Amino acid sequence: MNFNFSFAIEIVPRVLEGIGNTVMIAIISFIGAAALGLFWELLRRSHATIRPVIQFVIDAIRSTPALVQIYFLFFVLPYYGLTLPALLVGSFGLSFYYSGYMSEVFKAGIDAVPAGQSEAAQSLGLSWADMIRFVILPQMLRNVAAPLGAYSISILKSTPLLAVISVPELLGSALDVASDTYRYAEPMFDVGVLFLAMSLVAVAGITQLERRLGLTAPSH
């Protein structure tokens, strides 16, 4: 069966039915991963006694495949009485998985803040929480903007994993078209082009943000 470009264009509206969920999941998962990743890192720094435990949790998150974690949340947790909607499970699964990576981003961002800033805050009598809130975090955010932007694109490209638990995102919509028409090449082609377009838009936005933050030199 030859590739039919006209058919690929014809089915675009049906494939696009899942783009809203794809974008929503990517945004929710990014926010969740960033919040949870920052939580892991602050918890890891809060007390030396729990640092090895938190480090083990972070390593465990990063060392297991995202798909396995999503399957676990969706298929195993119901055995223990916790059944959640597929979209919620998928969003939390991606947030949880990428939080392990983002915790390392925040670690590097905090480590990049000059030690003298913390010492000055302590000498002024600021508590640990106030030092993190008013001194460390504002400076750290500039350091982590670029890597967080890169992970936002990775999260976007990971949303097709949720098709395995029947979340109606882009790949799920494409698979529905394929199952109805018995043609897979064209729906997959459409999904690839759409993700390429979204990724390029995201890259352009991140590049613009980096320029505003003074992280890259403007092109001439």
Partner chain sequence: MSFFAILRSIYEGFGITAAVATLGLFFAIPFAVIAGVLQHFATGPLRWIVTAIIEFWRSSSVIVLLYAFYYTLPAFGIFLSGITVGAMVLGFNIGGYGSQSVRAALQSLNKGQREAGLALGLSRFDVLRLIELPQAITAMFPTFINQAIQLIKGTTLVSLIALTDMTFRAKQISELGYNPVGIYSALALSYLILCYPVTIFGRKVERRFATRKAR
The other form holds:
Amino acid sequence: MNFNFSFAIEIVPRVLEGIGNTVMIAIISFIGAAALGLFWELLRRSHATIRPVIQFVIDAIRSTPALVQIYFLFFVLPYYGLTLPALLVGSFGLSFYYSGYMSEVFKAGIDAVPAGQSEAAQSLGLSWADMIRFVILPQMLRNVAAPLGAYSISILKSTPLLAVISVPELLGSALDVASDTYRYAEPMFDVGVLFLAMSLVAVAGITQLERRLGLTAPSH
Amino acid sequence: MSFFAILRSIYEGFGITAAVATLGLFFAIPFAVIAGVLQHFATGPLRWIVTAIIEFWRSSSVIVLLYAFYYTLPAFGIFLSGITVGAMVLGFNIGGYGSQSVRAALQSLNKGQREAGLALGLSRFDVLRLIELPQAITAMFPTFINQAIQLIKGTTLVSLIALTDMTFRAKQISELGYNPVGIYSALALSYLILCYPVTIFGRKVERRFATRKAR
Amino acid sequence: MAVQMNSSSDNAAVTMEQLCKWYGSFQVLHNVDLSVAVGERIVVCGPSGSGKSTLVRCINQLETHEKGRLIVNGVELYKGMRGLAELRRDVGMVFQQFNLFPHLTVLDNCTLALVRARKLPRDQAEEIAMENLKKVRIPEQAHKFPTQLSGGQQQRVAIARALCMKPKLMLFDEPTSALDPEMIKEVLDVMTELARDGMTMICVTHEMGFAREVADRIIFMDSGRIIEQAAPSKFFKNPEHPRAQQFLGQMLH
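For comparison with the form predicted on its own, produce the structure of the form predicted together with the partner chain.
And the full complex, kicking off with our chain again.
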């Protein structure tokens, strides 16, 4: 056996240097994906005529791999003279990829609010804005909380994709250690354990949060 | 290089993409069914072990797992081909998600189904095999299609462990000359051609199932 | 106190002695004694939550009892016993919610256990299935799926499915409670016919007309106890126990 446990432990601090970037990418991508996903869904609902177009866009986003979308942005944007930091380009790539899924989450969340709710709000004489704010939105948020939580973890687990465009997040710093030391097994093992731990902690944290907020509505 | 020439060149990687995806299903489906059924029935330490195995495959980051297995297994004296490692990691990851669909489908079955089977004098295993699983698997068909798409898209990752799939071909072509727009549009289009029909099919099936359930 | 009835243990289909069952700390069956003779038709009634469903479900061990003895078709049943599947083949059960297998046709619902449990060849199993579907008067629906049938038809299929196993004893757990009123009669007609053919039957039902016409004996349960049992003529005319009087008063108005 050619696996050196003490080396694996020794390099943990170096691998961990990427954790800040990992967290940052996850947060940016989650916010971006949610915002863009809500945008798609509102656009899809706005007009019957553009509905099929938006539907195609959403399906196309969901039918191409995240890695390909990231490569595309990373290599094509500079061609048009737009050079951004890789971390930002990669985060936007993840946002774009997950926005396709988020749009479906919002669709289900809005569909699940019974039509009677807006009718009741209107018959009470609430304004449109108040109806959205006090009646529809709270119920929609309750519906989407659980699936959004699940996607936040998927996004966290997808952040190492950015290593392929040389963003120094966790996997990136592990690959750096590997190329410095010519040993791949230990850094890759470390990053595997780290991601498993992070994802389990994130799952536990989100479950706690949902419970505390009373948002454990069944997912659809 | 014309756009069509790029497409054809990328297509040379289709064999590997298809092989990893197909082989991946051979890991994913049995794993999903066995792990899902075991998690549904097992109690005590066995349930704990099954849950741990499922969570390992489901909660890890696929790309990290792929690197970790590809580089770490040889250090433990286990030598597998890139295709096998790729198919196994992608397959077990998707299978981990699938196991949860199997378990959920079994749990959501009316318990009258089990009771009716038992009352007829079928063994517990026959009730599972002939009555519960067929219904559970039908119920999870839409989910299965979505997970198959995830698997196909996931195969892009094997380009990172030097398998010449479609994505790897695109990277190779990009070294021949600067044409990012052509190459990456063609690559995106290749996956779109592969997955879009499945996505549409999945959506149709999902809608059919939803109306059937509502009835 | 064991109630003496006109059946010796030799020709008993079911014998219960001091049967007890708990759900957690809640006792659903209190020292139930009951003997059902071969060929006897029993109707079990009582308010909801009285334990009548549980009692019937113990007979094929869909519920297990914790105390007392239960002998069905000459074999004593107990929790965790082996060979339960074989014994269940001789006890037919009809559920309130039909519980037909939605992924199988009507015919396959009927042949499934014949082929898989009784190991009959397919054509023989189908012959038996068709025979029983004729008996419940829906042979023409054999190749449809359960969801294509009305509730009354589904319940008749469920009866046919149970009959295919040639059971020595049939259990009915509120077979008409989930049916629309106009479908109740078609199911009761089939059950009445079955009774005329001499089938041993234990029926949990609120259909008092059926009970009066078909039952040899009415069992009245309340709070997990059998508090009265009598022939229908006596039970309906002058029930002894105040709870039974009250129950009948509600049922008949």
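Only a predicted model underlies this, so the values are computations on that prediction, with no experimental measurement involved. Think of the rigid core as the biggest set of C-alphas that the two forms share within 1.5 Å after superposition. Numbering follows the first chain given and starts at 1.
*Align both forms on the core first, then report whether residue 121 has a C-alpha shift of 2 Å or more between these two forms.*
Yes, the C-alpha moves 2 Å or more.
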